[in-house]
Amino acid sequence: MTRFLLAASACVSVMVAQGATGQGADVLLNCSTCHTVGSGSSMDAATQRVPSPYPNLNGQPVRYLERQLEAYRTGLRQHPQMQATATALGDGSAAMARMYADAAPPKLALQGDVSAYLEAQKLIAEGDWSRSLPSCASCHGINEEDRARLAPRLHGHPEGYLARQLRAYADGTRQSDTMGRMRSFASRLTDAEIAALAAYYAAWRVEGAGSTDENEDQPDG
């Protein structure tokens, strides 16, 4: 995993773009400055960052990383830094995907009173069919083997990320979805149901893990 974690770091450092402005190469190119890499069960609560202001990538489909990058560096997602970072990191975004893809995923448990959530978790495991809504479970898991998946795990990203994502989806700006599907289900969710999907999949947390501010401009990924 060392050797891994070095070739890729390797990779993706000579192929720094002149478009990336702003910020010197070595800040676009540690993505680890924001999204943690490390393994779940050699890294406490503490250091793991879970929950944090930022998205957790450790674990995610490497397919679904490698497609949020390239919908970065086309405009189909928005966001200053996350642009110039998958700019910069040009056809290493391959490597860089892998990295993350190979990490372990954090441990988590749902913390909190489970009855404070049925609104989501009946949306995440019935969905609406009289408004087409399927389950988000239907794409979206937890479990080692959604690592085959395209959809990412929601479980244990921050909350105003996870919020920020689906009414972008909703009024279009976030074009990453295939096929247009996230735009057309967020487009069908109320506000109020936003808000408590959002805080159910970021109830997911490392056990003894603090909270963290979420008001700064997190880099989304």
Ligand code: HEC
Given for the second form:
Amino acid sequence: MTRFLLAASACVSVMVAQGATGQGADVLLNCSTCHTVGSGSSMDAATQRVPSPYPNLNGQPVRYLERQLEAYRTGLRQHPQMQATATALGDGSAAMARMYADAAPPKLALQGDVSAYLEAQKLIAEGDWSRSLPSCASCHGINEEDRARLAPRLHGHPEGYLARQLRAYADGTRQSDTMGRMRSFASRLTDAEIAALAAYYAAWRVEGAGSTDENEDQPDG
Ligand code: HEC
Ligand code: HEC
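Moving on from the form predicted alone, kindly provide the form predicted in complex with this ligand as a structure.
To see the whole picture, the full complex is given below, headed by that same chain.
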């Protein structure tokens, strides 16, 4: 943990020197303020903002992370603050992507009543061929340990974040999926399905973490 944080702050100060100009760049570039770098163990859970309203980047595929930073920079993904961050980071993206990809993924467990998530689980495990919807798990994995090489882990992401991403693919404002497949899948999901899928993946929480409702303080800036 300490090692990663040191690596994070070292990278950050280099980036600020190289690319960032405007005021507040040091805040935007202090990635670990929002994306904790660490093992996600229950010891870390005690010190994390739990559950975090920000996507957890630890252990995500390196190519995926790099592509997202690029997408914020080029406007294929829209979020004013992360666009400013990615622009200021510039060439530093590769190093940050590598650092998060190398960090241990969080240890997650499904919390709450499994039977509340049957609709989502059916879509995830089987898809719906009547609508040409493949199973989400075929690319994203069936549980948090089933790691995909290209598709990001969805388990443990904040509910509001996941629902927003699916809506952004569906309405075409998120275009970071180079082949347009997530746009096409998401556009075939109903609002209720998006809500159910987001709730299910978000119900996977860091072991030992509390269960406050993270939707209350979703950042959207
Ligand atoms: C003030 C909080 C904050 C800081 C600081 C911050 N981020 Fe983010 N980050 C966010 C939010 C919020 C999102 C989700 C944005 C969206 O909805 O697209 C995000 C999304 C991301 C994503 C996409 C995640 C995914 O699962 O697709 C990456 C990659 C990322 N940030 C990397 C970084 C890096 C690298 C830094 C430091 C240079 C950084 N962030 C600094 C809040 C922050
Ligand atoms: C053919 C493989 C494939 C299938 C099937 C698939 N996905 Fe994806 N998904 C991807 C890839 C690849 C990405 C990254 C795209 C990008 O860079 O924007 C992604 C991205 C996402 C994201 C954004 C994650 C983040 O951290 O921002 C969400 C949410 C998501 N998928 C949900 C789903 C759901 C729900 C299903 C099932 C209905 C599904 N996906 C089916 C491959 C797939």
